[in-house]
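Only one chain is given next, in structure tokens, and it is the form predicted on its own.
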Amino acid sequence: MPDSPTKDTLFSQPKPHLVDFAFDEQVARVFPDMIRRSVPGYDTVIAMLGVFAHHFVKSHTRVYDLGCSQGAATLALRRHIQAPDVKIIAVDNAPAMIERCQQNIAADLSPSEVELRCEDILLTPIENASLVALNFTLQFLPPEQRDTMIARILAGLNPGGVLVLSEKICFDDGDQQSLFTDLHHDFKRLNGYSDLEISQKRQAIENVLIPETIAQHEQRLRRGGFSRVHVWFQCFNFVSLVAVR
């Protein structure tokens, strides 16, 4: 029986010339399967965005999903916003992702307005925001641009507004790094990825996704001006923080 068209088999065959990972049409086609089989805790992080939306989103404000891919975070936020007159700005620089996001948003009946933008998140104006989600997105920005991104988010957040930042992380302790890398790879194996797929995906993404430690993220957020920073979720080498302006 042939594979489902949405199953991630991009790295299932040997590739003599691996190129850097990109969010192109091939990746977009399998992305929902890829991220759930690759990121431990992903479904929990997405679901809990609804809790943050319910608690923090205020009337007559904006919510930003920066790096929205196909809209999973946007939908989780949208479905739990109780306040009236809230607009969600969902941004991604990959046309293939935005196209699928548009389809997913159109099929959802939640009342909050959603505006989709296909652009670089560093160019997105952020204003009157009560919540910003950076869901496994900052890690793809060059490290030298990350302070600027966080500063722009803080400047656009209203007092009491929050940033929910989810990232792959690394560790200063070599033993912890080795253990959590092994556990992450076991997670992938248990989700059906072969050693070849794990190895080739790792090579393709290592120059594109540059992880940082929890301490580096916390320091950047505090340095940028956030008053409170808390880790609310961690599974192996994946973490989510909430930062309150």
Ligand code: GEK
Contents of the next structure:
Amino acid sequence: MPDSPTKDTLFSQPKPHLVDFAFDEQVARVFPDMIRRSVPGYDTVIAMLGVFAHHFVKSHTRVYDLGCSQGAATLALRRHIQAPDVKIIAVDNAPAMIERCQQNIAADLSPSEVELRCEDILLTPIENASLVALNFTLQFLPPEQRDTMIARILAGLNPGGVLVLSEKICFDDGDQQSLFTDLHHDFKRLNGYSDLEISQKRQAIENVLIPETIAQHEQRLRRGGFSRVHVWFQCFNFVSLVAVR
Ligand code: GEK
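Mind giving me the form predicted in complex with the ligand, seeing as the form predicted on its own was just shown?
To see the whole picture, the full complex is given below, headed by that same chain.
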């Protein structure tokens, strides 16, 4: 049977010249399949965003989904916001992602208003926020811009507001790094990716996605001024942290 047009086969053929990974039309077309088959725990993290929304989102505030892609996190948040007069601001700088996000939001009937913005998240004004989601997006910002991003989020969060930060991570301990990398690649293999796909994707993304350790994330969040910082989820080399202002 031929592959479905939305199955991720982008790296299945040998590529003589690998270019850096970009969130273009080709990637956007297969993105929902790609992220589920590539990020262990992705569906759990998305589902639990609904629990964070239920717990933290207050009436008359804003919720931000920074690096929203096609709106999976936005929709999980929106479906569990019970407070009235909440506006969700979903931001991505890839037009091909925002276009699909727009269609997905339009097909959802939850009451909270959603504003979509196609821009760099470093430029998004953040204010009166009760929840900010940075779901696998900070990892794509140049490391020297990450402190600024976190400081902007903290400044825009109301007291008691929360940042949910999900990231691919690396480890100081070489044995742990190689074991968790192997387990991640096994996860991808079991999801149908070939060794060629795994190695070509790895090369294409290595200059674009720069992971940090859990300690680096925790230190940045504490240094920024968050009062409580906890890891609430980890699956191999992927984590999600909750940071309360
Ligand atoms: C999800 N959160 O499904 N400004 C705006 N968007 C950016 C920037 C930037 N500077 N850098 C990267 N992006 C989503 C998954 S994907 C994760 C997030 C992944 C966007 C980029 O265009 C892409 O859509 C998203 O961040 C990262 O819950 O592909 O591993």
